[in-house]
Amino acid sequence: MASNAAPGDFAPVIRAEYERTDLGDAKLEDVQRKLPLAETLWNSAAFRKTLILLGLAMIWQIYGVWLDNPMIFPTMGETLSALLSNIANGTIPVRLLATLKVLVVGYVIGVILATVFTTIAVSSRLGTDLLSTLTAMFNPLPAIALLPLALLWFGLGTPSLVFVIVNSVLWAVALNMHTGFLTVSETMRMAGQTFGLRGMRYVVQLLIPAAFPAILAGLKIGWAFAWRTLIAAELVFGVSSGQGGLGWFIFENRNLLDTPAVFAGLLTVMAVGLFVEGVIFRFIENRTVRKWGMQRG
């Protein structure tokens, strides 16, 4: 049967269900109704983390104060009070400042020496059997075992400890860097091949930003064995070039039976500690792996 409809009259058929509601400007204001404080704050990894570190302050506090031993285990007080004068004199920030530069040149000659041999174990099947075979000689070895043959080589200086750092960072950090390259798919392998991507190309523009999760991982690990074996490393010998650091800090405090500075060196250790977990690297995660829906936040 005909229709007499014109073309412009048909209209699609809406089943009620699907149909668009009003829903009000009071439904609209509980959609958007913001959380409260409680719940805000409660969401926020920062505050989380600050309880947990009141309360450990607290749990200090109270150990403290029932031992009533300052020279045993001096309350978080008596600690407060030694490292904001040793502060305020310019001990701690110099000594923190002698560590921080030696570790920095060691990081650093760290990555680059572990970037260059996972280029080379990507290469070819004998660099990766190099690899394999080093890592599981030397990622082994604590750091500090190489400390006597470091001295006997280097002397008692900067490049002593440059040498332990090394060696810290190296093959934990080509451990995870190359371990972040096998984990890279075949499709995607192809896929850079096919676009002309070879040698560096290949493994700066492809392997790396998408093996980042594995090597950021490899870069905090190596950052976390550096820092405990450099101030490890200060505590045996101390001084370099003249200057001791944050590990001779402590080691002399020690000796002078200043329990609290002793541990007000220490709360400086883990200071820094937390400062580069989460503040640098955090901000690393934030512009990387987490910017690119590779990791949750």
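Since this is a predicted model, take the numbers as computed values, not measurements. Numbering follows the first chain given and starts at 1. The term rigid core refers to the most C-alpha atoms you can superpose between the two forms while keeping them within 1.5 Å. Compared with the form predicted together with its partner chain:
When the rigid core is held fixed, the Cα atom of M270 travels less than 2 angstroms between these two forms. The Cα shift for T50 between these two forms, taken after rigid core superposition, is 2 angstroms or larger.
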The other form holds:
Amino acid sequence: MASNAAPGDFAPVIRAEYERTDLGDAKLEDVQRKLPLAETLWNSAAFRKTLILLGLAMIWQIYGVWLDNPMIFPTMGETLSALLSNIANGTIPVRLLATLKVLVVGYVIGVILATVFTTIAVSSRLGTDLLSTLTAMFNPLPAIALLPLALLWFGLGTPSLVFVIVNSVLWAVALNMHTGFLTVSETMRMAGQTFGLRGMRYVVQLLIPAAFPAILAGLKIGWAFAWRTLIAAELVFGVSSGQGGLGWFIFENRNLLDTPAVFAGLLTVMAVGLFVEGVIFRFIENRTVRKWGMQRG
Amino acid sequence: MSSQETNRLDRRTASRPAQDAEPSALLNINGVTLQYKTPDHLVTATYRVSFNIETGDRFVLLGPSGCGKSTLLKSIAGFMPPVEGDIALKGRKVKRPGPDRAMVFQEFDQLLPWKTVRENVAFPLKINGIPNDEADRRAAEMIQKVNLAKFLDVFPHMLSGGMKQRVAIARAMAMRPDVLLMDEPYAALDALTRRKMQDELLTLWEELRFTLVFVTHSIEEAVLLGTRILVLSPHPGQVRAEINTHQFHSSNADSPEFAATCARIRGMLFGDAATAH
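Having seen the form predicted alone, I'd like the form predicted together with its partner chain now, please.
In what comes next, the whole complex appears, and the chain from above leads the way.
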């Protein structure tokens, strides 16, 4: 058949046709089998992260014991007991609550302003220019750098802190929100318009949910900025209406050379950060972008 | 119904120049020139295109890429005002998008990912002031008609491409539009699914008798789905011909007549004298 074909010159090899009418029952032993326990555990991100945390804690404890100088570097045990006693005597909860109150006020104002700015930005070209110019100016500026000015304008107290937090949240959230709006597909926009969606309803019922993954990313970044900025601001001055926050707690205890309490304060800052990221934002993600298939993982 | 239909077909087969727009037609496209700007060019998509669409037509805009067929459909939808000529639906000039001209797009992301199948279909109804329970009822009914009753409360990302397009059709039809605009809705589907969807669309039309404007670059799809085909030539898009294809169904898609019609259109589009009957 291929006898007269030149080398490298392939002709199709003709074979007999066949057709199966009776496919019978496919006999497979396991169509689905459970993975071994070790593999299931190793597949869980929570399990792997717990292992890493335990490892870090062990290194910390060993180094602390070896150094044996609680004023410079307390062991994990000393830190935990300082943390527990400060929680038990109500100091940390009260300080934390004071900080969170300021944070929530600043965060909410910042997010509302960001929404207003972004809505203006998507409704006109001049608005877009305004937003991009302002974000270009203020986003790279550490909000904490505005604190001296804020103190001059609003005095020593909550309003100054709120002003600084609003600045740290506003630009990051507005930038992400605007990017999110811009990435909404042309098809989805046109679909919305054929339904008769216009104006504010178009923004609220189409653009915001469609851009929600980017908006959520902005909210997370804004939260992290706000939290960092607030703790830093409280380190500079903590006495707001007689009651300092968590940052002030850290600063006070450093002055008292109570290093385990300083560590306890830092741990609390981290714990709040982890809680907001891992529980609150995770919850929102599960209820929205993950459920809608707009974000994987 | 059938005598009415013959009447309409008779009226239409009587040759008439496309320019004298019949005010009685459902949709009048009269001397429409469409242009759009790219960063460095002004592109003329269609040049003085005229045609009429009657109620109950399955009107196909057919042509190679660059003939402006999609642009023309977007203009009918109200997204793009003509630089010359005008488009009128029921005698009223089309100015902006609206629920009387529902549109089904090629892209699967036309469904809103944050709404379930039922919510997606009911959403435009609710926006247009139809009470919630009535909207939900109509949505469920239309989803039933596109054979997705089992998927009422599923989010779009869990559906296959063909199912998403069915939802988009249900959503458009639930609005009870004057005309259903479809922009290459099956182009992104695999061949087997596409064929099935075409049959389903014809079945749905038999049941509901809506007016359809369908854009495609597939000659076979045009001949199978259309009652009348507007053949457009490219660069810029101009009307090459209007052809009747109401006699073709999926049952005679294998017939020599079907093949001959396809060949005739192919000849028009590619200027091949041998295939043009």
